[in-house]
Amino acid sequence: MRVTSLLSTALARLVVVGAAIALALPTGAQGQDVEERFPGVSLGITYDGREAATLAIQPFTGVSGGEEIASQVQGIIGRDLRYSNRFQVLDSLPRGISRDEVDYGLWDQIGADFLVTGRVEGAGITSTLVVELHDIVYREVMDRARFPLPNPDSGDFRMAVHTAADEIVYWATGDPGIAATRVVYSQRMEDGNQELWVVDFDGENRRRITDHASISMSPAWSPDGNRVAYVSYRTGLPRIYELNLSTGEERSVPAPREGDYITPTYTPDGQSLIFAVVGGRRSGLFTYNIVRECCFANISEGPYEDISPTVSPDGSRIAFNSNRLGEGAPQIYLVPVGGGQANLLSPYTPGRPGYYSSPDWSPLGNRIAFHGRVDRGMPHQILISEVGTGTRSNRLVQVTSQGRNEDPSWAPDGRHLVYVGERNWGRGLFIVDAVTGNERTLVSGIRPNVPAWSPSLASGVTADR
């Protein structure tokens, strides 16, 4: 984005900015009651300090049979732009608007920054996507490309155009977009089973992907997103398959030591399953090369319960779970991936262990989210903790302060969380930004439990340029 374009701009909204800051930030990370709640930590959203540009749309068009889909193609890219939280996206737009010209200075007269055109070429599976971003204050285009569309009646045809709206978020802004990802996530069913659905970014296409007559649970994503890797209890105790979404095959993670083997996750290079093994004489975290079939190992041993392993981007450290302090109440330690000293993350104080579960390293590799509370009687709230080289963190954000918040998993863009959240009318998944505060269901009315967000699934489609 051009920040020196936007400054007039911005100044002449700084006042509507700063208010709209104050309404995002939530309840619970405002003022003294959040110093009172988490003693010792600086508490807040973290706004950056940026104003978001404002993005209109033009009515899209189509040629050749594009017609028919057009506004359907247009209406989807505009909810996923909205969605970024990226930009102030222009839905009411005043008549006269030409679907065939661009009028810069109309539209600079109107507030916007940027400006999306689109057109529909053909129908049925020739048809492709025509996609341009105009940048208003310079009155040019600042990137087009083309997007072939599978048929509208196809499975692959919402994400071909998530893909676009992705790129037109990459254009504006330089941040990958986060459209093209789907959420896959445990449901219990009513006959009190669990089995794995996967949704869309944007709520839609949701779907079952097992079907086992048992409990099927933590799902995690493989790096390039063909393969998710689970707990399910279908031969009587508790261990981990990798089921392949191409394929539908599956292949288990062998058991040669006594316990239940739990919370399975990648490493960066997709190879090898991080997991834990509890019960018997000893347990802790152990390492699988699911690719190679081989090479069983352990990471930590001992007579305490070491769970829920979350990888670092650079494959150095793994944060988790664990009861060693022996008071009863999970924390977040670090550790390296070989092994060795295991350092406290979580804002541990004598007398207050607080309670602090499901840590998820951010892709950007700067912060881990985890749900936690201080005091027992308070509910679960989803929290993120900044870390560097070092261990202990001093700051820890706060980004959720409505109802009970648990589980939380990273967006690729290392600014979005989905979490499960309890509100007065149920349960459901929610997606916060952890840089405005806004928050938005993602699905509602079921029992989900531990989501976890998938990397890009666009790389099946290609722009032309």
The other form holds:
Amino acid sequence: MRVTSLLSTALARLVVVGAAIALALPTGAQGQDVEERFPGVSLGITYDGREAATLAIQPFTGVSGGEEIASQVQGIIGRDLRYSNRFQVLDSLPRGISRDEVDYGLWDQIGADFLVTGRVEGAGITSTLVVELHDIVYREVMDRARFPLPNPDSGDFRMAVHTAADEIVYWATGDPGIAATRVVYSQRMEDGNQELWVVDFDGENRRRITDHASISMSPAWSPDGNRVAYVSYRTGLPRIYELNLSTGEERSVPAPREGDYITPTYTPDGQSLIFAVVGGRRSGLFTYNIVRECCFANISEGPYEDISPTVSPDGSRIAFNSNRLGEGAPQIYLVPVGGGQANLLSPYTPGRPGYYSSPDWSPLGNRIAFHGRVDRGMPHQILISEVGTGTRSNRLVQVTSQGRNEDPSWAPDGRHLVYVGERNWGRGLFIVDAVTGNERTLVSGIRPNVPAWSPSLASGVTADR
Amino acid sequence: MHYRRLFFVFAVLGAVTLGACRRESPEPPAPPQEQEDPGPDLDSLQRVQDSIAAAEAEARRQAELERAQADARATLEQMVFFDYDESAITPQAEQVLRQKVEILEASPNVRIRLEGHTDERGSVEYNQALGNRRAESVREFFVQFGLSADRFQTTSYGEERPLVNRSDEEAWAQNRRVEFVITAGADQINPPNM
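Alternate state requested, the form predicted together with its partner chain (shown: the form predicted alone):
All chains and molecules follow, beginning with the one already shown.
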């Protein structure tokens, strides 16, 4: 029996490795294929070849009424951990295996590196989720925490459970999880208008947050996750507004000069917006302190359009999109946040300039995602460029290859991206893990525009150790 | 028919002569119509007929003016179209814009918002900028013809307000456009000066 188990464990691991190779090979092949198309592209994804740790989830238990939601909570956490793309998750285990004591030997035989156990205590507004992460090799509890759970019917319930999942990811990897996050995007409605919608990271809890019967688009999250800046055409001209998600109050950016006010983004301190003013003979990037409602200032200006700014996490530099090198050939540039010399980031080649657009700076600071294509007629794909301290980087990877894909936005873990995808069956929002290349559909059956991934929204629910 | 036309010519001549004799009459002479059976009191009948004719002529002039104004307005509001990923004015667009220039020269109180649009290909945000550039191209064209830049406001809807909601070459060509929205002086549109 022991031998059989070990053998099956070994087989299971072989399967995992096989899956990893199967994943890596086609994408690697695409990478080579792509090399002829995108200058400087070296590999399809940044697959690091390491085998993901196996994480098992022991069926959650409940006491004092907690039994009723235990399996629901476990289901949410199991999917969250799978969507983190950091583990081989084993969570479809027979209920008979559920017990309060952990049989480390059994889990070792099954092949788990980590084990998650969970217990829901109480029901309604007084319930608590107790989670433990066990190290199977060392046969000990690595970490544990108690999470207060709101009423399962309340809108905060799933976010509280996601917060627990993110804590597990942090315990196991030292990196932040992304389950307690949301994506905001605009959606083209039946009447041709666009409203802003928000969806949880797992595709649940989708809801509309604007109702202006106009075009609302290009949303950006404030660093604290409480506010969303966006463009609205409600007055007939595109202007920038900020919606406070908890109070519903709105502020607007004044328009002291003529032009379209588009593509807002926040500075890392959450005080200011940086955006483009397009129109007149000169367009440029501007900044405005939305908290103090002052200090409208210019960053760049010229007889071309600088748009879609994104700020480095240290607040020192801006990446943006511009047609400085010619119409129909937008490129990505870097410029100091105070203005100055702009340097090219995208893989521009004279005579074959390509089209690169919609940059988003990774929260980890080291990479910028954008989308583009080399020649007309080619579908746009999501690309990631390393950002060195120098002027131009030649390390570029392509992380999508199916259909056409645009407008990437980083998750707070700096490895997942959400973007608008078009497939032969329709459009939707997709998420790719830039490390494994795993792609999943977040929302489909709608016409979404320009998504933005929130920072961690877990701060509302604190772990009580 | 010949007789009628002849009679008409004589009637006009008569009216003109009559008008010339009567200096006190403020009414401009106008061709009376259908005078088959002139009555005995030629003078008073003539006055009635004159005033009817004048009113009818005035109505005709008014109708013609309104038609010309409507034509002018339609010309002003006529969209112009662009090539893929371009903001340059095409020769076809230039023909339309030249007609607009003549009307705008004759209609100094008219102000227009130029709304640029793109097809759905390419980046959503870049297309917002591209639409604005198309609107600016139109404004620059007008300015080159001596029209004041501040009569025109530019904005862009990018790819968000397609004219034709399909994904083919024909639809894309229709969607790459600048629309002209009259924001002031809509009741003071004059046909081109001759």
